[in-house]
Structures are given as structure tokens and as C-alpha cells.
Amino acid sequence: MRLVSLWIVLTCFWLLMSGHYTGMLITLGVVSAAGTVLLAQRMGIADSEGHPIHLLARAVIYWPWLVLEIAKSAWRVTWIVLDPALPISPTLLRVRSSQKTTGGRATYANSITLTPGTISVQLDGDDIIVHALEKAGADSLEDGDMDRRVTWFEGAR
């Protein structure tokens, strides 16, 4: 099922990027996508990490939450930068990730970095070293809400 899903995604991507819908080009797209899927299977990269279709249902919930967090943080950072007193309190902290897979830990570290005002500096096993622009950003990471949501997103309990 994963290979069929990958083939559909690649075929749709081909059609979207091509913009030309003649019989020959559609046939070439379908054949190229099939060849790519066969090559990916032979290379062993068409697995659950290479094509994580199992995360699609959870992504529909996780991504809007992440976009909202990015917007809220961007708004906060904007106000900090525009404030004449520049009320920053740079903080370096270590947060523990509870994700079970390397993809889950990378998702957590990337989610931290995508949120304005925080940057994942180093991912070392289950620990992530984070630089936060202000103490409040560090405190929000330490409460563990993002960690729990990413753990749920990856499917771990």
C-alpha cells in the first residue's frame, strides 16, 4: 500500500509541476513515477520514514496547531523587537524529548526552530539544546506541551 501511495503522490507531483496535459506527457509522468518508486524500493528508502503516509491523519491536526504557535510567537517577537527597551532575556536550555523515533525527535527540534524566538542548537540523543530569545519562550518549552503534541503526532504513547 505504501508503494502505491508513493506512486500516486509522485504522479500528482509530476502533473502539478508539468502543467502540460498531453497524452504523451501524462504517460511519461506515470512511467517516471513508477520507475522512481521501483528504484526507491530497491534502495530501501520507500519505508515508513521515507514516505510516512501513516502520519497524514495526525498531520491534519498537528500542522494547524504548529502554524498557530508560529503566528503567536512571531507576534510576540515582533513586539519585543519594536519595544524601545528591547526586553529580551536570552536563555540557553536543555529540553528532553520523549519521542521514540529519530524522525519524531527531528520533528520536535524542527518545530522548536520554526517557532520564532527559539532555535534548536543541538540535538544530542534525547536532549535538545535550545536558545530562546526570552525566558517566557524557554518556560513554554519546559512545560512540555509541544513535546507531548509531537509525541502524539509520531504515534508513540
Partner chain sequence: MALVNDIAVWILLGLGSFFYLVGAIGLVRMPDLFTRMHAASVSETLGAGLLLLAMMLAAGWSLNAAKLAVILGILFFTGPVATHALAQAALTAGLKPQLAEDRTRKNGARAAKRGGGK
Contents of the next structure:
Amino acid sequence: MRLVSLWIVLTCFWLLMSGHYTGMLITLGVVSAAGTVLLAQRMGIADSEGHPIHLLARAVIYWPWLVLEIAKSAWRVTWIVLDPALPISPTLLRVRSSQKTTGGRATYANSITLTPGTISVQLDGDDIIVHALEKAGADSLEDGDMDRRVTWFEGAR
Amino acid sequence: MFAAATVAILAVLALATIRTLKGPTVFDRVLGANSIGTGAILLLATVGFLTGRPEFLDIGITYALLNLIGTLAVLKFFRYGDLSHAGEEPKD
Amino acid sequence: MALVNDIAVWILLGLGSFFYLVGAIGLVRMPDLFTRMHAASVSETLGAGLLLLAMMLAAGWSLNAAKLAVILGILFFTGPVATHALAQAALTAGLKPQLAEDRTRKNGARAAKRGGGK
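Mind sharing the form predicted in complex with its partner chain? What's above is the form predicted on its own.
Up next: the whole complex, starting with the chain shown before.
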């Protein structure tokens, strides 16, 4: 089922890129998508980490929250940049990631990096070392709201 | 209206070029080059709209994919000195 | 309806250009590499996102809008990877960030034993 879904996604990608819908080109697309799926299967990357369809339902709820969070912190960073005094207070901190899977941890680290004002610098076991542009951003990250949401997003497995 | 956005993107490209030329460390230059890459993608898209030639978007997708690979390749090269290194552990 | 769409495109283009420019100004203004990366991430998330969203609205329901969505997706998935790789490479190479406060030192003895949070 995961392979079929990957095949459908790849075929849609082919159709999107080509823009020509003649019989031969569609056939070529279907065949090459099938070939790619076979290759991915042989390489062992068509697993739950490489093509996580089971996360789709939760992603619909998590991603809008993340986008809102990005917009909020981008707004804060904007005023810091435009302030003539440049009121930054760079902070290095260590946050615990409570995710169980490596994919979940990568999602958390990437979410931290994607939010302006915080960058995940290094992974150290269960901890993520984060560089924050200001102390307020470091505080809000230490509250662990994003950590809880990513743990929910990854699912209980 | 896309002309205004194009001008803004060109200004961003100029600023990123300043950062790339000034350095001071090699990582600042990589950051600047990465920003130039993102700017190039957006510039391709807006110019495509300005001139009514949406084929530019395909080039934009290619650039978006190459941008990451280029950045990672440069970083890896500066860390290990060669691109064939597996990257599991430093040489010494 | 077309007018509403046009106005939305205008507003999004303006906002996107603004945030995109702000990120670049920060890129030049900030004092060291890590703070510059924060500024760059403003332009790469909100700035580029709003600009691409505006173009998607202008393109309407067409193949071009889908391609712009693909570009947006690629930017949002590869951006943090490149940023993280850059930050980690800089830290591994021994570049010290200018810090107002280093919480990795006082948080737990493990960090202190390992010689601190660099």
C-alpha cells in the first residue's frame, strides 16, 4: 500500500512536470514511476521514514500551527533587525526532545530551525543544542510546547 | 506589480552578494551563497511572470533542488577535504 | 472577484518583499554568523513563502500554481537542512558564537564535564 501510494505520487509529479498529456508521454511517466518505486524498494528507502503516509492526517493539523508559529517569530525577528540598537541577546541552550523515533526527532529539530530566531545547532543524544537570537525565544522554547506537539505529531509508536 | 517584487529581490541579491564577498569566515560566504540561491529561484519565478514565460518555473524547481546539494557539498568539502568521504567520523 | 484576487496578490507581494528585504538587511547588519543565520531564515521562510503564495494566487488554478507549490515545498523542506548543516559545520570547525548567555553550561553536569557548550 505504501508502494502504491509512492507510485501514485511519483506519477502525479511526472504529469505536473511534463505538462504534455499525450498517450506515449503518460505511459512513459507511469513506467518510469514504477521503475523508481522498484529502485526505492531495493534500496530500502520506501519505508515508513522515507514515505510517511501515516503522518498525513496529523500533518494537516501540525503544519498550520507551525506556519503560524513561523509567522509570529519572524515578526519578532523583523523588529529586532529593524531596530537601530539591534537588541539581540544570543543564547545557547539545550532542550530535551521527547520523541521516540529518529524521524520525530528530526521533525522537531527542523521545526526549531524553520522558526526564525532559533536554530538547532547540534544533536547530542536525546538533547538538541539550540542557538536562540534572544532570551525570550529561548524561554518560550524551554516551555516545551513545540516538543509536545511534535511528539503528538509523530504518533505513539 | 511583479516589477516591484523583482526590484526587491534584486536588492536582496545585492545585499547577499555583499555578505558573500565580505565573509569574514567561509561559513558566512556559504550562507550568503545559499541566500543568493534562494533569491535566484524567486527571481526566476517573478521574471517568468513579468515576461509571461512560465517555463522559468521548471528551472526554478531545478535550482531549488540544486541549492541544497550545492550547500551540503561545499560544507562537506571544507570539513573533510574530499567529497567521497562517508562522513561518519572525522579523519583525525 | 478578479479585483479581490488582484488586491490579495498586491498585499502578499508587498508583505513578502518587505520580509524578504528585512532578512537581507539582517544578513548584512548582524554581528556574527549565527545571528546572521536567524536573519536569513526570516527571508527564507516568511519572505519567500509570501512571495510564492502571491504568485500562486496570480497564477490561479493552473499547472504553474502547482509548480510554485512544489518550489515552496522544496524550500520549506530543504531550508532547515541546509541551515542546520551550516550551523553544525561552523560549530565543529571551532567557530564560537557571541553569546549573551550560555545555558548549556549550567544546565546539567554533563555539558560541563564535556568541556562546555563550545
